[in-house]
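One chain comes next, on its own, written as structure tokens: the form predicted alone.
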Amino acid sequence: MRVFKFGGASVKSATAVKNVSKVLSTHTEAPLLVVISAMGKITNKMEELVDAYYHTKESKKNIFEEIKYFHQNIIAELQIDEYDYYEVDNLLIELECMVEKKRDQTSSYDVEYDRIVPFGELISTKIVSIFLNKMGYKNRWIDARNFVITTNKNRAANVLWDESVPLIKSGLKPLVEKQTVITQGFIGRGLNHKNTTLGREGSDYSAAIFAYALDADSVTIWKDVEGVMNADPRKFENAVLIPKLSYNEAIELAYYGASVIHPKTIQPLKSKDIPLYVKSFLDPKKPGTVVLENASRTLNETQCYIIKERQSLIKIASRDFSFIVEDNLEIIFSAFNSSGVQLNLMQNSAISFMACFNADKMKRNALVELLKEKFVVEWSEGYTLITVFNYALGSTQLPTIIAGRKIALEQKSSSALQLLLED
């Protein structure tokens, strides 16, 4: 039994999910649960959605009939006729009404952020669902929130493992033995029976969970990449493919913001030695990355180059000339939790506490209001983070990274040089 994870590159379009159906039809030797993102750069739209609809924007109605025409069209395009189509539009009828309704004013901004993102996950599904069902593909639909039960915190729900792998065993397991059986990633459902999600880019996670409880062979996650690369090729000429990692490798790449896998993706396969493989729906004969238990190093002395743009950095001091020791840490990071504030990058002397994070304007403002009145808070926007891994005396690259820009947080461990730039 394997699973397959297909981010939202991979169904960007009529032609790629197309691809997709090629790629699926290749691999029909042993039972599959396939994990699906929502499509292309949708989930970006379905923030702006969720934006417009909490704050009352005029600009709602536009930006939901946007994602209707992106998801007809591509529907249009894959001539998905009108008998199978209802299954879709019933999941846009449903959304239209729930963001023309009023807001229920007591309602939290990350509460209605999990009733309206998750859409973007369960369109492009059963959008892929029906087209490989009429290619002759059988797969059955499954909704991921009836087997991946959470903690309720909103955006950033933790699993809850004693709950969700009984349920994935004896309900999921029987249907994927059977045929191949299509589901959401990045979702899940609280103990409270609402909706939740497992932070951005959480559908490798949501592959991990699923290979998890099913004890499956593999992981393999398709990407538009040739696999994981030292650094973004977009980004790096030089760019060069790691053919193989080990756990621990990959988990310290993913911690230091590795886009290619999830953070939290490594330690579910590790824990039952379940081998992870990237590869390139582009080109899927090309042999990718496999990550696997190995006990040595596998980089050695290959340097890769982590880039984290949009940073928010903030400072924090003390107002009554306190020291920034255990019981304001403390403060501080009870603050960044409730916030729901992630650091990407700390430090802190006697005086004060400096860390940045994704600039999200919202979490930033719920941090300054719980810390103001008992810190002198400043923040400012516009950095760039870039983690250099296997650092090293006289690397070529950081030279020409770095491009004269002021450097405002420097870290450095035995493994990694993390460099915080004024953009």
Given for the second form:
Amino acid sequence: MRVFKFGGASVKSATAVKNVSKVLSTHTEAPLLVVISAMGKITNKMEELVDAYYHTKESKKNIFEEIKYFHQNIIAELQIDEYDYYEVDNLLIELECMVEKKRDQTSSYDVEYDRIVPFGELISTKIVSIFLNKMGYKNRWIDARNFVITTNKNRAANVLWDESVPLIKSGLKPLVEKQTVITQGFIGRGLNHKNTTLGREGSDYSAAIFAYALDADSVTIWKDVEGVMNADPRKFENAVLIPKLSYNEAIELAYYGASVIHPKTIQPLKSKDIPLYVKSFLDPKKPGTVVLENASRTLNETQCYIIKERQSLIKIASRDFSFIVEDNLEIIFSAFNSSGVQLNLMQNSAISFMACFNADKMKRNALVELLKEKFVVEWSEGYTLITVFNYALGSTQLPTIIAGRKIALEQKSSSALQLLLED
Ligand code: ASP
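Given the form predicted alone, corresponding form predicted together with aspartic acid (ASP):
Complete assembly follows, chain above in first position.
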């Protein structure tokens, strides 16, 4: 049994969906579960819709129409006939009704987010499943929310393994054994029976959850790049493929923000020794990268560049000039934790603490609110975080990257050099 995951780029247009069908038609030899994300950049649009809905903005209607036409155009190009299309139509109608209603004033932004954003995955998987059936690739559409059971923490739910694994084993496995199953990444259901999501880019993690529970033989993540590269090939001319990685190395790269694999994906696979393949859906015959248990490091010879754009920088200083040590750090970290702001890099001196994190206005405001009584808080936007993994290997491309740019934060460990640069 195998698990495939196709991300947004692999289903961003009718041509892309046809390509998915081509890739799948050459993999019919073993039972298959296919996890699919929302199409293209639709999750970003869904986020805009939540924002407009939650803050009762006029743009709400236009954003919804954009989402609707985007999917309808793909359907038209795929020439799915009207009868098949009604299921997608129903989802669009449900979404429209939801956002047309006045919002419940007692409901939080995160709850509304998880009510609305999963429509991206639901619609995408419906379209792909209908199209594949039409092309003669028989498959069954399954709602992932019936199997991925999570805590009630909206937008960053934790999987409840004791609840999910038996459900997947007893309910989903027999279905996958019979026929290819198409399902959604990123979404789950909380113990309160409401929608949850696993965090942006969480579909890789969904694939790993299913693979773990199904005792799959392998997971393949299909990407628009050749495999795991030592740098983003769209930004670095000389990027090279890393053919083999150990689980630990993959965890390390993901930790520093290599976006090719979602950080939580590796652990469930490592614990059951399930190999992970990262391959190109544009060139499926190429070997790509394999991540598996491997005692010896394979990355020693390769310098890796990881770039995180859209960073915010926060400076926190004590009002009473007390040192930023245990007691103040406890307050600071607890504020980060409860506002859901994830630190990408931090540094502290005697009376100040600086950190960078992914720009997110709402989370940042919540953080500042929690800290401002006890600390002087300043923040600014417009930074890029560069991590050079294995920086000690000698010649690096760093001088070109940092030429003329101001360094706001700098940190070195034995394996990684991290620089926060002003844009
Ligand atoms: N659609 C979600 C996102 O764009 C999940 C994913 O693609 O992995 O973040």
